[in-house]
Amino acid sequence: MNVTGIVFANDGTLGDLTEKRTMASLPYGGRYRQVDFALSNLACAGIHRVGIVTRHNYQSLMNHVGSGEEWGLEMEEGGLEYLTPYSSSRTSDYRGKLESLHAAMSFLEYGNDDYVIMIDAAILSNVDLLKVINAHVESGKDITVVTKSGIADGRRQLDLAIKLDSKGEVKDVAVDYAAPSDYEASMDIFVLSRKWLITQVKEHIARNLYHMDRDLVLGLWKKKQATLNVYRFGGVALCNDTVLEYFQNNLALTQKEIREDLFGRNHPIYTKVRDRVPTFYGENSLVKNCSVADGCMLGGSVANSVLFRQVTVYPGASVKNCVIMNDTVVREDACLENVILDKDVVVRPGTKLIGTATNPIVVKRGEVV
């Protein structure tokens, strides 16, 4: 069967971290961008026609993904397309995913693919999408939603929450709801018939309905105009909706089971190739329980942290529980704890930055502190 992939890049919601980049291009885990997970999931399922829906600050995303060569998306029979506001005459404010799909209608209508799979770049996971697609076809339902248990806790507000009965059938659907623990949380991965989706997008937009979760999934299910199938994912799913979640989900990579699930559960996670020399560990350096990318120069003490490419930590400096992005320099006798440093930051000698585990300090790209 032929499948078209749609990736929603999302606008920035993480303050300074996404001030000049989309969520999709936000660096993660030392070597990656968040979009790498969505693109790798699609590519490893044999989906080679992919559209990336993005509206603002997408230059870094385009610089990273390029033609999609690392994911096999530059091939003639498929291809990658950036679905930006400039690809259509519609320039009104974004109100929902259905509106974005309506603006990208020419992409959806082109070709003869049977299905569309939509995936959000803000949720990081290693999902076998072939199993998801096959489960959708076998179910005979209109919409398949990939869900994750253990996220709903009665406090966290979920975009889409689904409760199943004892037979695994959908019993209740709720939107923007702090669902109790017996609900499944949507991972924002949907599979639908392409022709059916095109019809529904046009019908909904014509009636000023533009939300994917509220208007299409909940609305049609509640009116018994669409059937829902739920694919329950058993692996790790990390959602970076807040700065704290981004901080915690990076540091989670210091745990072996998290690393192995995200990067080796079903298939590799591909990213743009940037070869660097191996990391240099100085004679007096002390590095413990860290995820360290290539090209770093480490002379000080680093613990429980994630270091991206070409980070320099001078002798006498102390780094603990930190996320430090590319080309950042931490000078002599600086002390950092619970800090996120964006790219190209310079920390002066003797500087002390001490955040907390629930309120990390964020330093903008290119700042000198």
Contents of the next structure:
Amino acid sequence: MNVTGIVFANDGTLGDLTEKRTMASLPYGGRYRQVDFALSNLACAGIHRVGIVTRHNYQSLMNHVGSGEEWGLEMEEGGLEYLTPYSSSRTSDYRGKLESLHAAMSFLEYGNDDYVIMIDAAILSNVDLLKVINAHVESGKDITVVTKSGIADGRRQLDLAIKLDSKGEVKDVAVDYAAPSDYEASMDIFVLSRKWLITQVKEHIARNLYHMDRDLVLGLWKKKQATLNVYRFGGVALCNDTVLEYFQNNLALTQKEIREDLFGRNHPIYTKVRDRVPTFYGENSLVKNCSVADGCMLGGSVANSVLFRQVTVYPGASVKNCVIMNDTVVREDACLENVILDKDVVVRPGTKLIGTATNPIVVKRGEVV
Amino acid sequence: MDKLSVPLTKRLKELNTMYFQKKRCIAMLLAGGQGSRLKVLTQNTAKPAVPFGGKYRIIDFPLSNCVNSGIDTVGILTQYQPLELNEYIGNGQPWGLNKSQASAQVLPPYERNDKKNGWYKGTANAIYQNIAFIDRYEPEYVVVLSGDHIYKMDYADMVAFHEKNSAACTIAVRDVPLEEASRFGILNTNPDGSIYEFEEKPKHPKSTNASMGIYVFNWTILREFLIADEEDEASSNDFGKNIIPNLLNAGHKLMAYTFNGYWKDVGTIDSLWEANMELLGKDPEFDIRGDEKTRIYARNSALPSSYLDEHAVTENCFIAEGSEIYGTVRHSIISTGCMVGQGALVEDSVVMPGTVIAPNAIVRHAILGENSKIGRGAVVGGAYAPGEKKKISVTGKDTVLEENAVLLPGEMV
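Switching conditions: you have the form predicted on its own, so give me the form predicted in complex with the partner chain.
Then the entire complex follows, led off by the chain already shown.
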């Protein structure tokens, strides 16, 4: 069975943190970018033809993913394609997923793959996509959507929510709706037949309908023109739509269950290799309940924090409940609590920055504070 | 005869020379040694594949040196337990040696139609058997390296020195203490740095210039001497014992190239342990970190960040990605994907990748081989007063120590 993968890079919604990044290239968990999860899920399902749909700020994404060799996508046939706007004189910036698929029609129409799997880069999970694809084929339905129960509960940002009856059949579909807790939340992973999708994209665009969840899923289901299959995912699924969620979901990596599910549920999560030495812990360092990537030099005290690669914490500095990205330096006697420090930040000696657990301070990339 | 065959052959020949682009300098890395003095650590592993410094293997050092010196074609001669090494080198991608004009190629012994083949009989024979490989690149210089030393060196400087002196062969040397000189190959030199005599492990050394096992040769000259050496049935086909003395006797110019940086032969348990310990401290003897020009590259594992628990104590140590620390680690190297359980103590030790130390185990002055399992409450090694002679305890790859087991200082399993 041949499957084409489409990854949506998603526009940034995290203010300063995504000023120059897509959601896909947002750093997460010490050594990853968010897109690593979607790409690893695809790679481990043996999917070797992948398009990445991206609209703005894709320089950091292309820099990270490159030719896709870490995910087995560096090949002559198939491999990786970037599906950017303005890729031909007839395409333009897009308003919704269907419009972006329409712009990428030549990518969709090429080849003989039977199915298309669409996956958002902004949802972090370790899913066995082969099981999802097999469930789709067995169901005989038009669209399979992967969902997670228990996270709907009036969540503001929820795009697509589905209520099932006791037999597992779809009872209600809601879009942009603060759904109650008995709704399944979409993880923005869909499986469809490639030919069916091509037809639907063309028909929808012809009628100026461009919204995937609203027009294709909800619209066709309501009109009984498409059948829906729901694949309920039982593992951890994290979504960093807001700065607070981003902060909390990073710190969640200090919990063993979250780490084990996210990195060990089905397969490894691959990322771009950066050759850095292991982390060095100094004579008087005090590092407790922390997730630490390679290449750090730690001399001070660090608690309940996530440290990315090559972070330096000088002796005498104190770091608590912080997310610190690559190459940031915290000098002696600085004191940080509930702070997100982007890459290449320098915290000067003695600086004190205290945020709160529900309103962390964000320090922009390259700043000196 | 058909007329087509002539242009076709010619054309193929052209294509062939295009593919094997001529190189000024290539490297041949001798990685076939058994490393028997590393005992249980090399029982099923070639010495160059032995883990070092938390996330590296010994071979990463000469390989990265090649890449950092601008040498992009490296032949790796394997023989003893090559499986792990072959897998580790793979297509050479971690070192950037997987390009159309840059490659790392594993060269095991092979069967030839003239029967002048078989196992590599010695270091010189290993290169002799791969003359065809080297000829494809038509190099002016061949750098011969060994896969069992820890150091950072720019070979380009040495090749430039070799070229400037119009030497047939240049050998890297370092100054060793006189009392240790009889353990090395010693090169006696004239005031201008040219070599007049080579003595393998002399009882009464005349100088302290020890060979580091790093050679630069003019390929045309080396090629000729390799062929002659192969025809000499009395020869042990070794660079130190045969090729170098033969070059000297023939009147060729051999130069000694002095290298003053850190260099360590990690051929014994004690030296392997020491070299790991020399990475530690605020101002380490060997700084494993590096910039673009001195970085050491390794095949990376796809493991998440390491995790340090609430109860973890980590002082003066390196801890690599994928490790989980619940106990105490002092003055040690914890490699990729290890676990140190709650209440466990690791001191002055090298813990190789994938090793699990169960809660309340005590590990001191030890090297724990890859994927070892140290049972709950087990005790490995001992403590020493400063200056006291330390005996290193060692577990081999995949060793399991039962609960409350004891491995005495200096013991190996």
